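So this first bit is one chain, no partners, the form predicted alone, shown in structure tokens.
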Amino acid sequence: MNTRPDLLPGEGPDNPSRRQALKTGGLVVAFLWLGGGAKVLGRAGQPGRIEAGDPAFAPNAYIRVGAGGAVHLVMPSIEMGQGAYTGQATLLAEEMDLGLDQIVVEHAPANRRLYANPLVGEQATGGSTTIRYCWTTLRQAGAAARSLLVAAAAARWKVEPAQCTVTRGVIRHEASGRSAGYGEVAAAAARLPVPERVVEKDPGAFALIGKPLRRVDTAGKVDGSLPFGIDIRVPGMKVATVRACPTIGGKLLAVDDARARQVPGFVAIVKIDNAVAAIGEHFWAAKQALAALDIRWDHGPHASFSTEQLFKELADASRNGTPILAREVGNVDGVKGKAVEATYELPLLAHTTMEPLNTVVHVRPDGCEIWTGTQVPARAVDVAAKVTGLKPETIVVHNQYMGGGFGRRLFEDSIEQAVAFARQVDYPLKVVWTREEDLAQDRYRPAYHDRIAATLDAEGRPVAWRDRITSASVLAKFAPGAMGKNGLDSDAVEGAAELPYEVPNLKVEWVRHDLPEGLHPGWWRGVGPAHNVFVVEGFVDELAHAAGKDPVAYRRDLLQKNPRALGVLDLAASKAGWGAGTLPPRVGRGVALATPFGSYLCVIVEVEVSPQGGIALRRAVAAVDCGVVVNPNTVEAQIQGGLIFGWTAALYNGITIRNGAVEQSNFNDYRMMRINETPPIEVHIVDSKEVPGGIGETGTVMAFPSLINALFAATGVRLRKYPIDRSALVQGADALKAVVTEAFDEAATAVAKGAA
């Protein structure tokens, strides 16, 4: 338990592995590096009272250097398969002149003061922000640590620090032949004042950044030694699995456990207002016992709710709701030219992380310990304090590696539920959700209804652009204080409000339509751009077709003032062989371009559609300019994985609700792309000197429009929703070949059409 008064609120004590790794004397100092200076935030241990396990030198919130020379990096972001730990460790190792293999990575404790992500205002990992906010912070932290360690060695030798060099953590003074490892001078470095200013390496001197380095977590994941949350076992632990009311906003009425008590290994049941958990000596006993329970539910006020009702409500809100202005340039009203209009719809989506949600909780009278993989460690403390009534400083979160997050683990509902169950027993309780529970109780990506229109000039260029987005708000649930003063959810319009193309008159609006209470919206990999870029790039393709122009040439014409975007378009088109040769019948290529998360990306997909509507992805080519590349292996892997993640949703997935309950139950009806369905994916990375952009979600963003545009090229069928309706792609089918439009207002449309 965290009962030491010298630790910051929410900061746990060192875990056993850290204490074993850093058995040394010394002073522990925690710093947060802030721009050109550093601020002392706290200390562990006092002079003359050094505890076993305290590192000799900790120049900021991120770095711990022990007398044995081990360099530990306490990770400000969370690792869930996206390579964050490798990227962050590379930044530190570069500035400290270490090898990547010399960095020991550690999960950060729950502590907003030390580990808040400034781009999201919370101790949270999401939105492709890790390298963007760590790029400067961690490099300055590493530079500060190196400066202090070198200064300590130089003082010992009575030489100037500038006369010293460092290779793999060994400081050398070549003139005298003396050398010392970081560990030998760590205690002395801890006594030196933190420099007010440090200078990071010039990019020309980079030894690690930009190199295709092996990930720091690969070996442990391959041999099974690296534990995920679901692997955690603590002494005396029992295992539970849970079933919540399947209908939106429903409650638990009664449970009869007579049959469950006959299951070998059954321990007990515990209940909360809307769910019941069966506890067993192991998971199988808990699962069998849960299946044997006789449960009665109050299905609540939304027992008749359906997906059809949701989309009708969204369409009605789009027409009759109050729009909130996101961005306006020029004046879209009354612009003369050819009018093109369309309506797009996007489904609810689930996250389906490989590792199901799981949490181990031990509630005691004096505190609470939690073992889980979460994207929001500090929020886990918050909900545990709320449920138990314990003080936050008595709650310790042991964060773990995650088998996927995709935004699902930005929400602490499963942790709150686990604490609510665990407080009813006196032993550690592991709560594991089944896949069925995961799909039934997800925080779903909102459904969207978009009405979009453009007016084209005589050359086919858009001279007016209008986009009205209608959806629920995730931001209003996650961080209501971050909503705009006019009520705008900035995430709902990201990727739509700022176009990469030159459009002189533009108006983007958002209409908020909340989901029924109990149907919770959540962020999904790609967040706002994953929805908006699908609509924008699908519609740009429609404009190219209306103008009678090649889709790549059309985009190229609109990007003359955006050289980075034009660069990735030209690179992708060249590598894909766009326009070279003739494709076979019912084979087409689709292009999509966007600038999500500060990166520039173009993807071209080639597909073949059988006469029966079967879809085969033949090839994909991506060109990316994400600024300075920390690790090209990570960039390539994230784009490949993101594309497959997005294509999976486009081809197969959508959450549907009937009689108030989710219809999908497992991977049989919410399926994944299989390896034989994935095409060869080429990733071409631009050599850029710009500040790094995000990369983890960019591939997902680009998957949808590139595929839909390729299907149009192959069949002439324009799809504006997914999962893809294969019946519309059957040769000879014409149900969707007509252009489906819905005017923003009839008067404005009449003006545009009359002037055409």
Second form
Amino acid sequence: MNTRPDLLPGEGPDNPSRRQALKTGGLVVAFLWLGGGAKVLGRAGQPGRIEAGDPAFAPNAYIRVGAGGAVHLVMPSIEMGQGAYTGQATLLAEEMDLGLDQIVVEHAPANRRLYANPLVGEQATGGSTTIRYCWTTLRQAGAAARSLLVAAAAARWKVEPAQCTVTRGVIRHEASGRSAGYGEVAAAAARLPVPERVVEKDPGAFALIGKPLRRVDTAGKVDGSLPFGIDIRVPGMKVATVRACPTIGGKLLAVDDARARQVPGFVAIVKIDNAVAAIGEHFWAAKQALAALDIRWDHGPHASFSTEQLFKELADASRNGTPILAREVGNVDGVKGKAVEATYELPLLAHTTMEPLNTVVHVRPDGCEIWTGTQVPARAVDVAAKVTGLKPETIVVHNQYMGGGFGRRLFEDSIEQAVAFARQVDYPLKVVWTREEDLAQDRYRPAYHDRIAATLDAEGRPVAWRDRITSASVLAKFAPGAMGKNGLDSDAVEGAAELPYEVPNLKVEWVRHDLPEGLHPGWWRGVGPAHNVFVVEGFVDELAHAAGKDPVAYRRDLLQKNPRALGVLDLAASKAGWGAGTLPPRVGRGVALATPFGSYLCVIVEVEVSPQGGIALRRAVAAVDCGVVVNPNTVEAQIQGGLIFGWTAALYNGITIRNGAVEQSNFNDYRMMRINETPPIEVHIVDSKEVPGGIGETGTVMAFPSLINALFAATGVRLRKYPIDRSALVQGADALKAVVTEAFDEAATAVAKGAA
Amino acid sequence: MLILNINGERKSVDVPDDMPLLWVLRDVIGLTGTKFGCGIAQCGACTVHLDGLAVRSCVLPVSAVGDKAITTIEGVGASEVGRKVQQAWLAIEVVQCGYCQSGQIMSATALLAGTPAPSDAQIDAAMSGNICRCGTYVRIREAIKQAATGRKLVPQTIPNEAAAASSGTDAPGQAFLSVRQEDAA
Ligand code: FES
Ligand code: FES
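Since the one above is the form predicted alone, can you give the form predicted in complex with its partner chain too?
Entire complex below, previous chain first.
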């Protein structure tokens, strides 16, 4: 077993690309705080013993080469559909001169020291950071491994390493005709000193990076053979399903299970402070038994809370609360010109990952095993240790493929709950949440109330810009120590504080208004930018309209000093045929531009609105500059999927609360976009040599403003809230109202006359 | 005791009559490829075939199955249509998280078995009961067409068997290029 420290040059705190990446927002900052940052930045520590057994050669935490030649790659970022395993494996295989078919990917064990994302300082996947950090880390790791293996072969043959080539894991010395597989020299390579410096491949020599390679995880996803967390079956296991108090912050008072005992396959109930689980031989028994329980709740202090109240409170806090300055440029006061202002409101949102939350836990006196799909495996160990009192080193997390994450699996609440139930029984317990439980007990994307204003000069350009955001803080809940010194939540203002446009005077502020205790705000795909870019880009569209300018031309004018942003704007406009030809009545195109997660995007959407207010998306065109592309197929998929994720929320979603409980229960009342509502989506990728930007959340960020702006173009109705109110889009809605009122007035007059 | 015909095999199970087929498959028999997403026939993740027709197994009491042939994602590749659908799914990389895809593939296979050359409207109608939270609908539409016609109208992924890196004196990307040409041919 090799025990050399990991090789991670280029990851020091002074590395400019790292600094740049760190600048970009709340989630990253949160993790940096959680992991204590600096500790893990330089070296990822010693390789641990992993499931691949005891490999002959393990030069770092990611690479294991067995004596037989098997290459196992351990994936520091988890796979939840975003293509992370393929991207990471591609970077390693590229530098090791292997084919993707020659490697086996493995879920990383929970181990902060080995698998912390050096960009954020925690073993966590989120904030569209995977490729951004792996770009250097994993190529360095792969290049280091290759150089050691080649050096071992060269030493054996007494030739210069530089004279050796590698193809598909076979090292060759052309002149002498000798060759050796990686496995044959693995043990010798393990004894060599780590090179001071390794040189990554020249981009011109890339054989894998940039190609639409097939994903490493999909073959088992088309024949049902690949297990997700919910598919795990452990010998002796029973299955439970849960009901936590539906009222925010409520507690469990008492449970009568007399009727549940009649359910065939019923095993037992287990209780915790605020929830009860019914255990059965299978899920169906558990579900039937849970439904048969007579549960009494203490509904607690928020039993009358509602979302109406929340929005009133947010509006009030926006005017009367204490604003925290996020960014100020120039001086917005006293700037003369045409004033435009608007108020935007955004709802609470749920994640509804396709795979409902689930955890298999076996708590034994001497340790605990957990099988689950989590974005934060090390935190899963933390909570299991807390709940059981066991030592962290006795707790093993077997991470799994995830049926979607979207930020939900950055929270370990369902794991903590499952451990709390499982410690009460001596068999392995699989806890599966129903969809109803998923909607009732989410970590919701918080609601926002944003007041935004601009002053336009004679040409219609914004010369002063104010944005006051009011919301709860995800960051304060998730990582309180990561809050700014002045109390600022950097996530709440991400995408608002830094605009892609030139604006000489700007002031962006945030007012914190917490949700009631027990209603938890959470990270949601697109995080800060998914909220702010909707407001900013909706408002920029309003400014273009106020200035009497075409929305693309208006943006182009403000982007003269931002060439990459200008590039995607022009590319999308030309591919969409912006401005060419006339559109039929009630058909409109909307544009949105933003620079989230180190990438540059422009999306143009075309919609048609029926006279009754029905919305049909006809076409979407996206232009993206995300720097060097590792896999173009993944980029396209993430943009398409991300757009649909965001449009779904804009068209249909919004969690509402009445009497302290969430009203939505399943996909019947928390609707998802379906295939018949999905337009063709073209994705045009800019050829770029810049450092890779994030991609997994960018489509979602762009979805909201592109759709809202298209609806404005189609109907002249400016929407500043979602889910979209179809009644506002009814043809001649105002005219119709006037007609109805008139008719009513006439009738009233007639009645009055008749009475006289 | 019920006898079920699943993927061509007879299985006897001792379960309550009202137990949905989904849970018999997943939790009793151990065929976990069929997924749970909603439990109320809203998402299609649990889609299986009964005598070739797509049904939502989360709301189908096992006692209603009778002697009809059950096909699940684990067995669908045995039919020519099913195999073509799976291949098209991989060729243009429909899958993201993959959790909905068992159901998508079962719905698509049932569609093509009955309607070998579906129009866009027929695809939408047959597939609109299947939610994909990752939003893979654009590629689902393309993959169904590719499975139906064999025509490759959108970019294909490069299968892993063929993708190989090389370096040094070898011309970079040679293996990749030759694969591409074969694919194009
Ligand atoms: S689980 Fe059957 S349709 Fe959703
Ligand atoms: S691929 Fe993730 S839900 Fe469809």
